[in-house]
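Given next, in structure tokens, is a single chain: the form predicted on its own.
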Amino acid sequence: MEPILSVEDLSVSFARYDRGLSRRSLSALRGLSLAVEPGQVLAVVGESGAGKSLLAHAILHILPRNAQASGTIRYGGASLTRERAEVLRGREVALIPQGVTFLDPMMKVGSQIRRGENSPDARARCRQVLERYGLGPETEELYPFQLSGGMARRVLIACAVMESPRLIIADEPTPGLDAKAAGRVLGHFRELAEQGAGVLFITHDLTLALSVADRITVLYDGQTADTVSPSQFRAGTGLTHPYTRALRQAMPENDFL
């Protein structure tokens, strides 16, 4: 089966100034490789600063200026150009941002998820999504500053899945959220994936991942350490680089080693 979403040897630098006009490269990712297969939650966990905001940054062509990237980044078996990626933002690619300044302050949170759009059917949809992440219908009528942190997060979430896309990237979607509000989100990516979506979440919620992931790749230092079934992780076999053992120790089952 082809996969949804295929990134191969993927590469990141950035270009810094020092003193003067004197310019070096600083290395961010290096010949990281992944796939998301149909019907999939691909779990990516690491440390901060392991690159995982930055590999979804790029699979989207949102990097900054200074960035250059190399690799092979394929959906649906073809390349995911800069031109064909500004195409299938917000329709079959859904971006879930980490940071809730995503939101527009100057427009209604009704408006944002149906992106303007009015008819019946928009916002019969509109209300279904906010209920199935706990918010009423008066949810639609706020600004995102009458929001509190774990209902801006949600409504950011639901507006990424209005339009049932085929790729949902949700970086670091559940931070805020009580434990019900988490579960929600989470049964949800596995709803859409079972109807044919691929997730790619983006945590640094070891727990979280495995409770919902099918595969968990390990991200350390710009690199993919290991791509493991949660199973494989709570056993402990087929972990190969030392960061993933030590993560897999450092958790509270095994008495935080």
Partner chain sequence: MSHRLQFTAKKLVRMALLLLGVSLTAFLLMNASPLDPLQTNVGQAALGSMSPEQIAKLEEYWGADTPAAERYLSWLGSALRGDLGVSLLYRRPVLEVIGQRLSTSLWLLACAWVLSGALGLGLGLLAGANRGRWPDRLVRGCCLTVSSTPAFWLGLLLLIVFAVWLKILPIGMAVPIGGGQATLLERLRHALLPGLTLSITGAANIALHTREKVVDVLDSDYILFARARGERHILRRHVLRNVALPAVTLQFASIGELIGGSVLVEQVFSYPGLGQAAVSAGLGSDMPLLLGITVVTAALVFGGSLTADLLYGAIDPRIRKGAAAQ
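I've shown you the form predicted on its own. Could you give me the structure of the form predicted in complex with the partner chain?
Below you will find a single chain and nothing else.
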């Protein structure tokens, strides 16, 4: 199937000023490639600092000011330019961030989910998405500090599905949740994928990735080390990169190997 998102040879570097004011560029991603198909969950696994968030931000064109990106990002078959990203953000492409700090602490949850829209349509839709994730209409009146960790995660997912996105980028949406709550969040992603959306699930937790994803891309040193299916990974077939093999060896159930 034609991928909804394809990233080819993506590099991101930062301008750094050293002593003596010489300008040096520091590369965080170098030549990363991946593709997400509609109806599929692609997990991107990498350790902390591997550049996973940068990947998400590069796709949405919201990189920090001192960052420079190169490479090709295509969405729905056409190049995803800054102008196009500005139109698609929050409509067809949705980001699900890590935690409650991504909600404005001074604004009620309802108003944030609706992005300030107050039409009866928007209100009805907001209540509908909250209900879909087991949150009552009273949630709208809460401030972020009044949400529990699990509620906050569900509110962030509700933000993403206010419009019907075709591509969902979830950047480490589970830390701090217990296994049951994390499982529920992942269930929501699967459900969104089954309705036809492409899901880019970013995580450092290999076990979670294996449990939910259709394919797994392992990130190492700013590059794609391997892209395999969970069953291939478990079986250890098709792993070309030494890092991926080491990762597999380090899994608890492979202790005996």
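This structure is a prediction, so every number in the text was calculated from the model and none was measured. Numbering follows the first chain given and starts at 1. Here the rigid core means the biggest group of C-alpha atoms that line up within 1.5 Å when the two forms are laid on top of each other.
S.K.: Following rigid core alignment, is the displacement of the Ile73 C-alpha between the two forms equal to or greater than 2 angstroms?
M.R.: No, shifts by less than 2 Å.
S.K.: Does superposing the core leave Ala122 with a CA shift of 2 Å or more between the two forms?
M.R.: Yes, the C-alpha moves 2 Å or more.
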